[in-house]
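So this first bit is one chain, no partners, the form predicted alone, shown in structure tokens.
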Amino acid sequence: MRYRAMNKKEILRVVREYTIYIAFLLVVIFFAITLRGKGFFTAANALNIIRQTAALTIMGVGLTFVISTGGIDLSIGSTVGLSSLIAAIILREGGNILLAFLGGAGIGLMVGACNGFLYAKLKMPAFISTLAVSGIVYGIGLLPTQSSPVPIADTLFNNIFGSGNIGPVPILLIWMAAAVVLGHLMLRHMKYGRQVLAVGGNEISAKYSGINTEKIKFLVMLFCGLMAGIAGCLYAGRMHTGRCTFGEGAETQVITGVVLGGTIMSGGKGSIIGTLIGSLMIGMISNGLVIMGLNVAQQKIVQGIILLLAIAFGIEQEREA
């Protein structure tokens, strides 16, 4: 059997395809060297990074579908906060853990449905509509508590949705793995996922090929809202409290993880596995910067720079395609 040597263009394409994995490895090596002996390169810290990034990864799974259609959802952070608050209030008023979870996830679905209606039916630019919805959702969250936390005393809820472990495995890892597997199967192995990518690649062509583009754009927003609602419950369980400010500023980290993972902002290409790796890398960088002694402001600057680089790389990928 003959093997044909790859030309320069093919080599560059392969390198771009695996850039996120190469970058992830380089970040691990960098922190392993610079933070040697400071507790970064330990199993305990690795589990801590997973706990810190599980909810962000779940949000990223939902956002991957939205960005794959060429849209964006800037309301996910506010949705997380309101969902955590609603779950905590339901528990405080005597509701059981199932009702609290359904309440938190239901808020996510409601916000997602609102975003989907504006994005798909009214054809509003997703950047503007979801930004407006974000402000509304955040304001609604302020009404009952004025940003004060609502403690959660239900140990079972806290264990199932954040603090618990199954043996040595954090429960948050299981939630994250379930979301990633579901998202990957939907995007890569189901007709729905192919339609999502088709809408993002060329909406007009997708429409003429028989795809209900409005329905697809509505459903991606609905799914993203659901993932944000579930993430809100996980925030509440992990922090043992609900608060409308949970998720504040999370949009930057989630978008960065999704774009680093290879999802193109203009749509047509998305990767759930890439989102997982990108989110873990962002969590690892944040964790490493804390150990290095950087304050919150410095961490935000670094995260912003990473986001700019990720978007620039995504644009370059799109041009090459």
The other form holds:
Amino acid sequence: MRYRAMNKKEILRVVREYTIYIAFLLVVIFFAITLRGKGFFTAANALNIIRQTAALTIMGVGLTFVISTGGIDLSIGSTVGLSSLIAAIILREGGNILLAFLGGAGIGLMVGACNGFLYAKLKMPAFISTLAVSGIVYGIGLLPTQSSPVPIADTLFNNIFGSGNIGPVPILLIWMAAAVVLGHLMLRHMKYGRQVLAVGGNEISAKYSGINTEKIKFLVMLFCGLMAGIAGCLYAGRMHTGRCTFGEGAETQVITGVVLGGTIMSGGKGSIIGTLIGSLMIGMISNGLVIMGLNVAQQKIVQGIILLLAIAFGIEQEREA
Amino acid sequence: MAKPLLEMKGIKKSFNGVSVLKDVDFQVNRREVVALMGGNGAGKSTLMKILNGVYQADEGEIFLDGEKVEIRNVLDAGKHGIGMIYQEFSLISTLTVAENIFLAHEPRKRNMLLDNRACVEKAKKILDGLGIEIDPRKKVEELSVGYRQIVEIAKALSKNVKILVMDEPTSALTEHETETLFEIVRNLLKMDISVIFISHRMKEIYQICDRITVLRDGKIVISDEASKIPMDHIVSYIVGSAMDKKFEWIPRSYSMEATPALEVRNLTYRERVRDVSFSLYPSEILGIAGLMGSGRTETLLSVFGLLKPDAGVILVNGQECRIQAPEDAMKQGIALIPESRRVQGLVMDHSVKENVLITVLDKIRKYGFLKDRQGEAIVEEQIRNLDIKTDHMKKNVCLLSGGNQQKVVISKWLANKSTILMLDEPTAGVDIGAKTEIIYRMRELADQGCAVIFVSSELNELLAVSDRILVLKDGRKIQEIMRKDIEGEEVLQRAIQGYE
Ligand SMILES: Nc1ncnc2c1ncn2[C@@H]1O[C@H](COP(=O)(O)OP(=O)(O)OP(=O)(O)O)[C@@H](O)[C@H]1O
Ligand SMILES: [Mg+2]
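Next block: the form predicted in complex with the partner chain, after the form predicted alone:
Every component of the complex follows; first up is the chain already shown.
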């Protein structure tokens, strides 16, 4: 009798740990069946999904670190827009590819440093401070061109940061893989990652353990900004355009991906692999819904519901612990 | 013979297949204080949480006044008149005293809105009944640990209890506060309330308890009137064999001519630490005694860079150094084992392994990567050395028993191999066997050249471990005595109170 009860608990624990993978499979199966013959379950569409989610995943890697400390960054969407715009303007003015990339990534670093300063030094609640920064960044993006796009004619740039392939492998997949591997190593296998999780788990204890908590909190924001800056370049390369509205509302999707992947909003627990799977799942759902014929409004509603479910599930897990 | 007030029969409980309680029979009579004793991880808290409905027993029955009752959750327990003060404080620090006392059963007006005035008045009445003056409108975070304890008791009393469980209520209290608590307990007896009292401090047990029950390896090994069991019998019941190591002072030799490992000059922090100077020599164990609020903790925090002192110089091995953050202190080989493990010492939902390794990440790093196997070897060594009871090193520390959590805090800093160790109440909640073990470890480390500062409110422990004792009062150093010149506990007690 008792033996069975124990087994049930054990099973439940395993199920919890692998929920995201199971959910991922279920979504695949669901679309594979409902969209049979409509081109969902093809290699071409799979690559398509990856191209669409690469930038989101890269942002997710950065955000996983922030959320792991118990913070949040709501400015990543507008950072992406500004970064793409700056990269495009640099190219238009005759700058080379490297300069354009550095410009885009640099914008991300600057926004990240700003967020980091407010979060770590001034101890503002990240939720509000990054929301304010988001508005400022978006406004700055409007200044040079209003919201009109700046086209990018440099095909090499467009290839490296967007539409290119290396053999059969889309270049965006390589960017994404690089970010995920880097993020995973940092979070799981390096001192820095341990310290990030310690700060999120119990900031006072972390401080008493000799961790410079301010530095850690500054660095997560800086890194997140950098990732958003790079994601901006990828948007620019994929769309052959820079535009400040790129990335608008991307926060919701990115947060959903991160939370689906098992990172907990209150901090202390995070997983980059989870973020990868979560983001891919979000990409797949968007893709599937488009093929199904849902319009933008309907898609937004579905995404919002998924985010709520993901957070609710995360809280449930926290209570279990 | 009258029926016992409470009877727990054949209680069994296991967690994830690991059996914690194996067939426990436990009784409480009317108007009685029962001591529930046992080593860390013996299952005391678990048994009490079953009584209080936090956990469900796998098997077994509970009788109140001879009638069988089902206790499915904490609310059920409350209805049956069972209240509990948890080992881990459960107050919400951002709410007021009154709000905490009536949490989840707030007095309401007829229109269903909260009746704040009644809430404050009723709270005041309960606190007055306990003979304690606390303003019920104060936020809990403003109260000292001792007062929080009393608020916890008031909270239990607000629900009409017949049996009050106190799980290590004194482990964070000073001797004086403990006296106050005992007054309250005696008062409770007069109100016809029985008390189950858990503590690792022998002296207290004999002071307040009528009967002693000892739990070991999930079984009751003895239950008898306190007056009938001598103290050393209790100890051997708890540890399961006669203790080979003794809990007593051993004179040690070291040189006070050497360059001090740590020298503090004119340290001042607000009103809390005033012009404190002292030296700590290599191989020395320096005890710091004092009442709560005497500035012991603040002194350590200032040395460790967690408080920014207004004045003062710190020298390590004769070199003046600027310590502005814990990192700087750690670079000088200083370690601080803080007093409140849940808040400052541990990341509760991380594993034992992660907690121990957080201070040694630099030492197990190669090319930026953490070497897992080497890390695990360190953790294993620590678990063995302090006999930490855990199924495996990946268990979350919040699932360990209270005393074992404290051992994790200590081992986290021992793993770091610092040369100047500062311990703030390191043995709070640790069982007698492990306490002795810790004291031996300190001596061993000192013999190897470490310098140790040991802060404790338990005088017998301070006298057992220290070579020299500083006495602080109101932030000032009032005495500095060699251990060999101290006759007994009374002498130290008087010094602490500030008598000459
Ligand atoms: N929720 C839980 N899940 C898994 N194991 C648990 C849980 N609660 C307690 N344990 C284990 O049960 C054992 C008994 O724990 P308990 O807290 O009852 O000890 P205790 O006698 O109160 O010790 P202490 O004196 O240190 O407070 C410990 O080994 C602990 O790790
Ligand atoms: Mg306990």
